[in-house]
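The chain below stands alone and is given as structure tokens, in the form predicted alone.
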Amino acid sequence: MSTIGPQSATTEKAHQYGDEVRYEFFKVVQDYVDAAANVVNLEPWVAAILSQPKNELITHFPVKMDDGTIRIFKGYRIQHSNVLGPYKGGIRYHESVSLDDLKALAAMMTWKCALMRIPFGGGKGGIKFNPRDVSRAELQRITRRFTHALGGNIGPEYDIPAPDVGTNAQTMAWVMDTYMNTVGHVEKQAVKGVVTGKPVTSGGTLGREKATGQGLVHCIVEWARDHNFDLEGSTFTVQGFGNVGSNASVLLARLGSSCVAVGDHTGYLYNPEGFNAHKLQDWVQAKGAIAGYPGGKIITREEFFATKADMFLPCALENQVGAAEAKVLDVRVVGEGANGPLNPEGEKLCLEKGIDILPDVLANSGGVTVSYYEWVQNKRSESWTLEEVDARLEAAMRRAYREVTAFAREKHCTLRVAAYALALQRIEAVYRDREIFP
């Protein structure tokens, strides 16, 4: 991530666990969000209007469990803002899951999409679970119960969700089938884009899933451009080897560089040869993890961030970088495939020993853009090609970094303040169109 200013990560609210300092993260992306606002004198009257989700969606609903027993979830819904278009945005199945969070990564999806020049809006959902916790019988009954109770609060042309972390294609699949069977039998085939990420078979786009880590690598390869920096032969570290973190590092591979360790929930695993990114992606597919993988060395999470490479790719929760993280990187340049990974204190410690950061809103951007291209094709009835879709999101990506960067030099800001601000500017421009109504 790219900081704020020095200022920064003594401006947070802040909670005391024991050593460790929890941030808010929804102050710390609205506080990125002032920053970029001063940047471009950003109308107070809009900034009011975007400090708060425009609506945030509670609900409790029972499930039958296998076992006979009824059991309560609770699932969450927050659509932050829809001047540009449809509120989009994934649903996360995970015990973590808040509605602080929801709120701080809904308004992240409002800013991408305004970036990446795409006409929807942002929005977050979850259910607080583990999901590893219960049965496909039982995940099917939760999602399909989920997607029941938030009941006219998605839709293809107000508010589509996909996938995130806990859930994948087959749990859209599961959202799409229980909303086509709840809006009668005349729209039902004219409602197949209440969600992307869906499988390929039941309406989704070629490169949907690997669309996330496709953009982070775009970002990678420009980063390696402007510096002169060759991947051949290069080293990267990798935080979550889920859908974001392994198609980054097997694309990564084909580039020439390779990924010496890993991590996951599970544990972390070195190996100074370099793991087979496609072997590991198989295992965990088939596992579910990295655990018990048989080609690297069991280290601790302090050696994990300390292990000397040219790259780290933290894909997987926020705020797992921290000031003590970051004073033992040993890397040029911190791509951030996950949202929010890096928290004030480590990204000012980062910027400050020199390393480079490529923003979440910029390089975790082409899932949000590939869910669009799948939205697209749904609307027309058309299904594009792998090629048609690589290209388009690799002319997107390429054009947002070069857009962020020329922002981040004529302003001498930061690259994360520079896309905020490219993406304020946008909205704002629609609301002096628009104005207020009545």
Ligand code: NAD
Given for the second form:
Amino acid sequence: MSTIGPQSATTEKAHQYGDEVRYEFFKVVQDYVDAAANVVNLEPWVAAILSQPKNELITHFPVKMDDGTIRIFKGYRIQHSNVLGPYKGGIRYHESVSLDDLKALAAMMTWKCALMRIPFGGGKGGIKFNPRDVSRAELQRITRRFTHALGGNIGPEYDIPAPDVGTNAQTMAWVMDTYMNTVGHVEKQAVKGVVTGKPVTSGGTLGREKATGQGLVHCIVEWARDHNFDLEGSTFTVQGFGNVGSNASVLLARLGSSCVAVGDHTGYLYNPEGFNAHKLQDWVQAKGAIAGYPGGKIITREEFFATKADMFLPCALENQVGAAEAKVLDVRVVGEGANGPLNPEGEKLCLEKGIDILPDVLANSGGVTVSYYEWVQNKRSESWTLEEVDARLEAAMRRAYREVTAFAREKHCTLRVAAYALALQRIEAVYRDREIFP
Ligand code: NAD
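Right, and the form predicted in complex with the named molecule of this protein, after the form predicted alone?
Up next: the whole complex, starting with the chain shown before.
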């Protein structure tokens, strides 16, 4: 039996890039936008509008902690674009949350919704703290107080949060309940759609919990079909074993693929026989991390990235795969469950090595797609069966995958640039119709 000790996420980021170098995630995303804009000859005025978020909200709010002290928290909500529909995007609780990262993530939501033909715009929010450092009661008070601070800046027809790193269905239940109790009795029941990713018992949809992992697996299945690759008997490695990583792993295991290495904020484990993804998921749900899971050999982060497998699924944070990691990666395809896990040097090196990349904007869009189904059900007071949700998601992912790969082939660009370009074209078409007010 092996155990692994704690390893801080911030240490890891610093280790990769040096303490003094800040990773400019928003600039990285903007560079992808520029590359895609070139391919589709995007109108410069549309490019200019989309080059910055529409609103950047920062709030400092007090919370009474269990020991009676008052702590001030810093919360953000970035609203990038609402030209296609209400702002939409997750809420992240993590000690590394920053304005720059959230601007990048909010913009990516805009591209994702446009690519998936979902009538939503892009947003993202978060609070800069480590949710593992506080009690459940404190977590609830932090969430409710943040929701209250956001006030009318969120709403089912205006800006709709969802879970992201460090938040889950429970967090969404607290956000929804707080919001419902501040809008007044008459409206209370009509505003359930203020968040998605809620527990099913509180108006969530079946299939949302696994939706992002499921969408990623649909993309991998399509990729495998395109490359005559047999998933049965294949292997994969996964970084991040939270919502996205664990669900993708369980679903891939059902297709006969085995997870030979796994890592999270507590460290990395290797098992050439393959981990039981179900059991590991149960373990993480009970203990909060993979640390202490029996049946795997502890390996270093470097050894994890060098592990030979057919597929690598980065499902943790942005900027995890740079030149050093890409140099040792020994896989055929990377499926980006996380947002921005490869930095530009990492991506360049992977492509030079012939590793295919299924880009985040496409590969992890299953989450927001099913969030949209949840919002529609809330609006109509309906509850769809799991089969219906699954079938719709599969069709949506397959269509998007086909559109992106066809575009990339036609324009001789990467799948990432193709995904961005399709999104930009769709947004540009709306601006052409409507122009700007006044
Ligand atoms: P989560 O909080 O459920 O899981 C995050 C995982 O990442 C955990 O296993 C954690 O231990 C690991 N992690 C954190 N810091 C790490 C580090 N420094 N090194 C290695 N592992 C680390 O979050 P999630 O919802 O699964 O989100 C993961 C990624 O997927 C994020 O990039 C998020 O933006 C993206 N995403 C999530 C959804 C969704 O529906 N939840 C949708 C689209 C994209």
